[in-house]
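One chain comes next, on its own, written out as structure tokens in the form predicted alone.
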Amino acid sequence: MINALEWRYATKKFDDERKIDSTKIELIKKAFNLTPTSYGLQPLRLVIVKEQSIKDRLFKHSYNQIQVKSASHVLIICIENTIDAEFINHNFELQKEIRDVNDETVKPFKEFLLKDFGNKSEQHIHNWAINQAYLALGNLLTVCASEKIDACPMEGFDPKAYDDILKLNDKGISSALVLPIGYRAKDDKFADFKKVRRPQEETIIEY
């Protein structure tokens, strides 16, 4: 795993002729779905774009970052627009179904979450959901590295334009983070740059 993390970098240029096969895309889907989230509520969805015409449109709203056009696939991590009592109750119905537990087992935690989220502002809940998107991003970066799939995490895009192009509002979600994935171009000079990190002695504290 350390070798994989040493290998990865924020890819600046993809080989637009090389495509990720469907088996690896399925693995990425499963990894996204297995990402840990706060309270296990999964306020996230993943949009996967492989159609070149759509990537070309998104490129214009990504500060012209070429990775969006040249990547094999563009992953867009999205957050749910509405995280309310109905959303929380649905999660607990899923728990009961999968774990075969009764109402009394889940009731204390469910009541806590309903009260806790009921007292939070919409902005607070939005910020919380965004934090979960970063958890998914980190997980996907590590999975991609382990599979020798190149990736470039991005915040630099126009979320409203993405939402409009992909009609995300119709699905009740909003774009939060973008992750183009594929295979590095042979002439991407950044691939050979040494990784710059602060020494462990500066970043790790042990007691």
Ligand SMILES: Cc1cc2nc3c(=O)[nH]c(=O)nc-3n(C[C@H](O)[C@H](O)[C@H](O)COP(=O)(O)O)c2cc1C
The other form holds:
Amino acid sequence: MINALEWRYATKKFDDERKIDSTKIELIKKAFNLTPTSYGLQPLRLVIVKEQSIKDRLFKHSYNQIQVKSASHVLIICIENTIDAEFINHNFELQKEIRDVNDETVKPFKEFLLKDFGNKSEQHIHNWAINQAYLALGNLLTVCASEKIDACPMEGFDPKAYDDILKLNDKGISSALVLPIGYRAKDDKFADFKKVRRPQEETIIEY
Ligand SMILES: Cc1cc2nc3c(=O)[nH]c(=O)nc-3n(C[C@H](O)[C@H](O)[C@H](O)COP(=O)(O)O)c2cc1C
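Could you please show the structure of the form predicted in complex with this ligand, as a counterpart to the form predicted alone just displayed?
Entire complex below, previous chain first.
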């Protein structure tokens, strides 16, 4: 695992001739969906763009960062716009179905969550959902590294423009983070840069 984490880097230029095959894309979809989330509510969706003309449009709204244009696929981690009682109830219906449990079993936790979320501001819930998007990003970065897929985690894009281009509001979601994936270009000079990390003695505290 450490070899994989040392191998990976924030890829700035992908080989635009090399595409990720559909088996690996299926694996990435599964890994995204397996990301653990707070309360298991999964306030997330993943948009996958492989169409070049869309990648070209997104590139212009990503500070012209070439990784968006040259990637095999651009993943956009999105959050749900509406996380209300209906959304929470839906999750418990799923739980009942999958675990074959009844209303009585899920009732205490469901009521706690409905009350808890009911008392939270929209901004608070939005920030909570964004935190879950970062978790999915971390998970996907590690999965990509272990599969020898290159990736670049990105906050540097215009979420409003992405939402417009991909018509995300129609789906009730908003873009939170971007992850172009593919295979590094031979001339991506960033591939040879040494990793810069604070010394471990400085970042780890042990009692
Ligand atoms: C949340 C997040 C957002 C980032 N946004 C960008 C970005 O917009 N463009 C970019 O080139 N790199 C971006 N990076 C990459 C970081 O600069 C990079 O991960 C960091 O310098 C460590 O280098 P390494 O990933 O090559 O080990 C981002 C990284 C993270 C985790």
